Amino acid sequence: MINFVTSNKGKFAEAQAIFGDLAQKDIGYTEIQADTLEEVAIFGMKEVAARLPGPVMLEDAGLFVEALNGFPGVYSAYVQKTIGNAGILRLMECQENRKAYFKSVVAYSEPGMDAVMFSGEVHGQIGFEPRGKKGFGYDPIFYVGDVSLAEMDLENKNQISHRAGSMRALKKWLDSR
């Protein structure tokens, strides 16, 4: 069984829908300030792999908004906690270019092996208003076509999402070993 280190129940539900048998471990880890999600994930993986026996994975994700020069990017969790979706929508009020993408990086390790990483992306745009009650975080303001991620059920979201892409890549790698 893989230990998935996350405090986010939404992330865990999305991962469990792909992997099935996972154990959620809400143990926290140091999330360094870095330029890339990969740097954050690999630093965190070194910490959690030393603390947990057996296979372990963690995931870091970010929302990258083109008109905001990639902001909030690696600071997405902090920005969500401080200004939330309403703050992002205020920053976007005068922006015509609403292109954005989510990126997810999953790091995985087992005892005696170096961590491996897998990534996934979903491209869309920032809507003009939040819509939907499903999902979490930026899902209500991130639209793929005319639908926000918060309007999709988990099965449909896991067909296209950044997290599902990185998790499926890890699962494929594990299944091929």
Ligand code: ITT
The other form holds:
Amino acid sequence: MINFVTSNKGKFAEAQAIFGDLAQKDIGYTEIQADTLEEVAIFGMKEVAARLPGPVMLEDAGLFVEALNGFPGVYSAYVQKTIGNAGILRLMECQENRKAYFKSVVAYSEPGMDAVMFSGEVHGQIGFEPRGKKGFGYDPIFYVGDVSLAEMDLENKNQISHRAGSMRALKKWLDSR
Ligand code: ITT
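Output the structure of the form predicted in complex with this ligand; the preceding block shows the form predicted on its own.
The next block holds the full complex; its first chain is the one shown before.
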């Protein structure tokens, strides 16, 4: 059984649908200020692996908006808590370029080995209004084609999402050992 260290129930549900057998551990870890999701994940993993014996994983994700030079990126959690989706839509008011992507980096470790990392991305656009009630976080303002991620069932989001990409890559690696 792998422990997935996260405070985010939506994340956990999406990962569990891919792995089947996972346990959520909401124990928190230090999210350092760094330029990349990989640096945040690997630093967090060192702390978490020292606290939890056995197989453990964590995931750091972010929304990267092209017209905002990649903002909120590694600051996505803080920006979601402060200005939220309405704030992002305001920042995008005069922007014609709506391109954005989500990236997910999952780190995995077990006793006796160095941590491994896998990533996934989904490319889409920032909409002009929030739509949909499913998912979490930035899902209502992130569109793939005409549909926001918050309008998709978990199953559909898991066909295309950044998280599904990183989690499937990890699962494939685990299954191939
Ligand atoms: P943990 O760190 O405890 O796992 P978190 O919600 O803080 O949970 P992140 O730091 O990885 O997770 O996420 C950064 C922000 O991006 C946060 O506000 C999330 O809600 C948002 N986010 C991450 N994945 C998302 C997704 O699939 N859809 C919409 N928003 C997402």
